[in-house]
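In structure tokens, the next block holds one chain alone, the form predicted alone.
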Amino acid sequence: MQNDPRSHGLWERTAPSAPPTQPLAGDIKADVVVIGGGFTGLSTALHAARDGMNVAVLEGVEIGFGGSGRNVGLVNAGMWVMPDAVPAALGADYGERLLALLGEAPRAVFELVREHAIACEPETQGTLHCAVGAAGLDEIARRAAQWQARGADVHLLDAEETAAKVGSRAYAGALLDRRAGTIQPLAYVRGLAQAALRHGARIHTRSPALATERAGAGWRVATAGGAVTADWVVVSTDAYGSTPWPEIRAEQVHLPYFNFATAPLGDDLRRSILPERQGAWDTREILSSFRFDRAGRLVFGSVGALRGTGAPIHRAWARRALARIFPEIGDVAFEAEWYGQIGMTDDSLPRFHKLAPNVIAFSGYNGRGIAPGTVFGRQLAAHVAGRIREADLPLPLTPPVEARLRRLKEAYYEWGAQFAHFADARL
């Protein structure tokens, strides 16, 4: 997108075309407007016009230009955090109702996926918590513990049963969720747009809010080219918004990330290395993930930013790390580099705000935008069109706060990556 080959890397090459929009041109009116093209955005544009609401999405760019259409593809439950710490932060009501959506939230993906027939090769196999050495066992098996007293199904993996669904002995033993699964995300989020055309919705691209001002009981919403009149405005811009709501992205702490794809690799290869296709990632603080795509190229990431400096250091380290988990790789050809920002909050979990009378937004997805960012819109759809009650949201309703230390901690997250994987060479 925008000529860069490092904004979207793989998933560009690969995906489907979006469907055809173009810019907002003139005034119009509807129910809702939704700002942003992204997965809480198109989730909720389709569900909305599902329900016969007129719906209007207003984007910056293009569809899944922001994380959604970056990210690794692992559609996950539940958050970062511990289960546990979930209704310690909340309180018990919103803690576990969350959990119980997030719970179920990869599930709602793959059945849009079916029912929509998106073609964004999703794999239902799972996902593969690895844990590195005794420290990484002992937090994968508290994270069991507390799943599996809510029913999940989840299973704890020694190191041999790890090594087989692996392909590698590095780990001490895995957390196998399989609730969860991959996706193809710039295949997903344009599915969702396609979905929500059929369905009426209409799609800008390349329309940026810019302003908002009361229009009598609702909002007016301009953009350079014209501007939505709607009862409601839904905010769903997340780590990639600045205007008009620049608190959103205030409250965020931008995390690098970014992602390596090898050539499709051999035959052998892709029967040794995640023969069940489940997608992984290790419990590092400095993570690596890695998955398969339905081609067979290996996608291997971890924390870092591909600009200035960083992308030869990151590059390098990348191969180093692959060929220590998995020897018999080789020296591998990589045909696509990508990076983007994940939106890290101060206590890692999203946030639900009413940022005015019938302004909404969810925000702050902390690495998990897939399935949450899917069943966020759901909810706010049901929301706006008066099935959900504002106290039956997922989330208790709170101001923005900016971050502390935002500026600071981000400058850390880049340069403190780049610092990590160039000194791992010399260890």
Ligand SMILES: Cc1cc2nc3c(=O)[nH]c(=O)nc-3n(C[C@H](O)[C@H](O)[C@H](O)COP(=O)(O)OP(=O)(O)OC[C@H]3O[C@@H](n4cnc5c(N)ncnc54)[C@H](O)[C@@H]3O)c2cc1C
Second form
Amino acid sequence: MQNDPRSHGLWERTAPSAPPTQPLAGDIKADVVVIGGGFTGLSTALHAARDGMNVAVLEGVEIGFGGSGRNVGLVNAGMWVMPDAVPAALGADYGERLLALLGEAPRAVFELVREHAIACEPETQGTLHCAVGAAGLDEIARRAAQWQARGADVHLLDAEETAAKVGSRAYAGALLDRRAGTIQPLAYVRGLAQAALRHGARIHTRSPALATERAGAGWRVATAGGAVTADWVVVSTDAYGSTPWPEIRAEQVHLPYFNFATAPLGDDLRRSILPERQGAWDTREILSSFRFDRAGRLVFGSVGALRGTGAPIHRAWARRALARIFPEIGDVAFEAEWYGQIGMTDDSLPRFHKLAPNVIAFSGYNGRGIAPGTVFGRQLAAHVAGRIREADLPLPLTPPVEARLRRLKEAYYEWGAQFAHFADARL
Ligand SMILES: Cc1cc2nc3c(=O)[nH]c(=O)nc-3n(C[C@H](O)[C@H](O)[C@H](O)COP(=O)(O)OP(=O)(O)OC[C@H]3O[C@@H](n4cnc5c(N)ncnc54)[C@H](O)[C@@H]3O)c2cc1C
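Can I have the other form now, the form predicted in complex with the ligand, not the form predicted alone?
Time for the whole complex; same chain goes first.
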């Protein structure tokens, strides 16, 4: 019922236990069967169950096994791409609708946390997107202007203000996004599961969906131990997807991302580094992110996979990089380490698919899945309940298309990050 601390690191060690769940045994009926127990699937399940629907969730491994249990925990508003690039890519209707929805998405997360009393260390003081050099400053200035034109509560900080908020002079400025914040992600996804169960959803873990077939107007989804027959199928497997819809995995390029957690820092360091507890990341192409957990551990991450030669290279780099950003931290030890795969799409935007009649999926979050997955799940539930038309969902319907040069790009991300972090030792 738990994930492995070797794959889920600090989050597995500090999250409340997952609610008890069992593999599916036998054949059951539901209004909607959700495949995948992450933010998207469990938010769908919670909202659909709250609407009075009969919901069954099939999770191949454990709750939060995928990106939802391994991420940094930055509850962001918006996507990686610049706000103006969203309507440029999707058209004005979809673009502005998506921006409006994602702009309020962190608030939706924190409201759910409050409403269901989810113990997931919420911090609501915002996030800091830290500018590296003049190019970084230009990027965040444009981003701030584009959000401010839409009335968002974002602020451009100069170098002095940034140094006070970050506790480091490494940055030329920062974009403070007061809509955003941080959570303990595995605790949050387990809390969503607990809330969905309380509203009557059934959650079956260690129950990978293996095959689907038509059953009247609905579908029969088979696992090794039984099957769910339902009117609707919601596929929420994102970057961790496997059978029976491999096209969801194939439309994404996997970007590996690791995190290291220090031991709880001393009082002086906790007062000087991120004193207001914002979550932070920088504008570098191979970016770094850092945030505190509630116990005062600094969680520091960047691009790369902690396997093979990658593990020692990234570990040594993380020590050096932390000491450069926060010289007073000294030679820090790490208590936990883990990594996961981020699903990137060719245009850095998520996708909405109808894989067959009444089979729907959101995926491809490009490293922004906590708040978007939560609100997309809410919208999927409303769509299944007949309250939101397909055309009113936040993204246009597209067919899954295999990502260009997928394997080459995946190798480039993994080896490129190793090379960059190794070469950095010689700077
Ligand atoms: C290291 C890392 C850092 C990140 N940092 C952030 C961040 O700071 N902020 C942010 O917003 N986002 C971040 N993300 C992205 C975010 O975690 C994901 O976008 C989000 O978790 C996607 O949620 P999901 O529910 O759609 O999919 P997932 O959480 O990946 O869940 C998919 C689930 O489907 C299950 N599954 C797969 N196939 C089957 C099957 N056949 N049958 C049943 N179950 C199946 C898997 O076991 C998995 O549990 C990060 C991701 C990673 C990996």
